[in-house]
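One chain follows as structure tokens, the form predicted alone.
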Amino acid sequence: MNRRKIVVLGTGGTLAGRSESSTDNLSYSAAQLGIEQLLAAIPALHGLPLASEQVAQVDSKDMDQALWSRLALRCAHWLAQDDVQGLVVTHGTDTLEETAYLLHALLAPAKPVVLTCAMRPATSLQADGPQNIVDAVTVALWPGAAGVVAVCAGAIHGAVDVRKHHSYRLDAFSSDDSGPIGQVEEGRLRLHRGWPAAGPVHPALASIAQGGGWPQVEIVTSHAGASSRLVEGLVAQGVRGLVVAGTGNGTIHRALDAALKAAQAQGVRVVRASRCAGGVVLGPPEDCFEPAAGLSPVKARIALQLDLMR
């Protein structure tokens, strides 16, 4: 069968986007068009075998675990199908790394899906929406291309690695001390290491297939004088799951880590990860809290929820 048909998910975002004026850039509301209309205002996209399904319509800064799930089951439904080469996921910046670490770690599909974004609106002058697209299709189409990635300003970034590093440039994105795994370059794929490895669906799929409900796990931050407080007033809520972000090297102030360790003992799962944007937490063997595995907070979250979903 030619499995060639690439079907673009739209869950809104700034790419979707409007603004009163053509030269704002930060007074748009998110989330206005939809994604055949994106779709149909690309002339690069016509006469390619796409189809498109409106999953969401969201600024991304209000993702939450109902629309995740939404999502990943129907990235799963695409991703059975024989025709279906790839999917394109269209989604705001401000959660994609989240959202592609969930799907890679819920999916790890042997097919690419490939999540795309921008930071100006449709409306924009700069509007990048439209080339980001494009990108985003011709890396689903390329021969051999699988997994989860995020593809953003013509790099093609990993799911476990990418992080959103600058607020407000088009080439928002990085994968820090890992790079990106290759570039878009006019309509070809200038590869530099592989894609992410396909392996089995995660256990959680079926618990949110069957509606079950997301654990609490929250993240809490070391800092300069931090408290027990927090830590103590999300046990006192039932919280099921704590990922701390330590300083440097996962380091954690005094008075937080007697309430984490505390938290540790009426059996709430802690995880250390750091703050920083690079490198990742080599903590001593004797560690009493679970290591984040090199994943940022926002990722270590994820996979500490799932991981309590079994």
Contents of the next structure:
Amino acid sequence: MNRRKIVVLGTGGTLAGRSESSTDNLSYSAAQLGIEQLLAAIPALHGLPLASEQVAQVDSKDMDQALWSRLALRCAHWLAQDDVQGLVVTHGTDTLEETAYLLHALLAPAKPVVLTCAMRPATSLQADGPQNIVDAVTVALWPGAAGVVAVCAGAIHGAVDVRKHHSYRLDAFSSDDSGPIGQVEEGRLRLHRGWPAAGPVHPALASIAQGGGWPQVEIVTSHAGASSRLVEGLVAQGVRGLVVAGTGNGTIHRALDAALKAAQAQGVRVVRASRCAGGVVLGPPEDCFEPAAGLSPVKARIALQLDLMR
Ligand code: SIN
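Mind sharing the form predicted in complex with ligand SIN? What's above is the form predicted alone.
First the chain shown before, then all remaining chains and molecules of the complex.
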């Protein structure tokens, strides 16, 4: 069986963006060019065993749960095909880390699912999308590649660790203390550590496949002068879970802390994360709130949603 076909799923982003001028990298429109058009414009890909599907066409700041459901189901569909070696997902940079974590948590695939992106639109003098796509396909075709990873500016990041850490540089992602899994250099991989481990699919996938809704989970941030009002309003609206992005080691302003404890007493799940860009919350052994287990607030939110969907 030839298992070398790579399926490229397009979802939009700056990678598919167009600007009036090749020197304007700011006032462009994301998600304009179709995935077939993008792939056809990259000579290095011609002749490779690629198929493509346009799953969405969005600026990833507008990513939502309906689209996540569709993308997860299309990934599950393609991964189940024997002749598919792996997937590439083109995505905007702004919420790429969330989608990467979602696909990892839901599918934990043995085959590679490689998200890639661009920090400059396709019309830019500095367009980085084509090289990132070529690198992502290289990773997806690499013998032994596995799991959900993100490829940007020549670095391969694992879905759990990857985070957009810069608003403008082409090398916009980091993996904090873990460092990248490896580098893509001139069509070859230099690996520093292992690929994300495969596992069983998350039970929430069955709920998504049946069209089940996503529970409301919101993120609240602790900061100087924080109050109880936001949490009280969310509880009144029926929120099912709250992730608190605490200061430093997950500490929470006393007014917010009291509101979160009151919410928890009413059955709302509360997870403690940190608003710090690096490090993890080293919680006390007997914390009153659930631990984020090293996840950033946006990823802890997804983990809690999936848990509530079981
Ligand atoms: C987006 O996230 O879709 C727009 C920004 C980007 O891709 O860099």
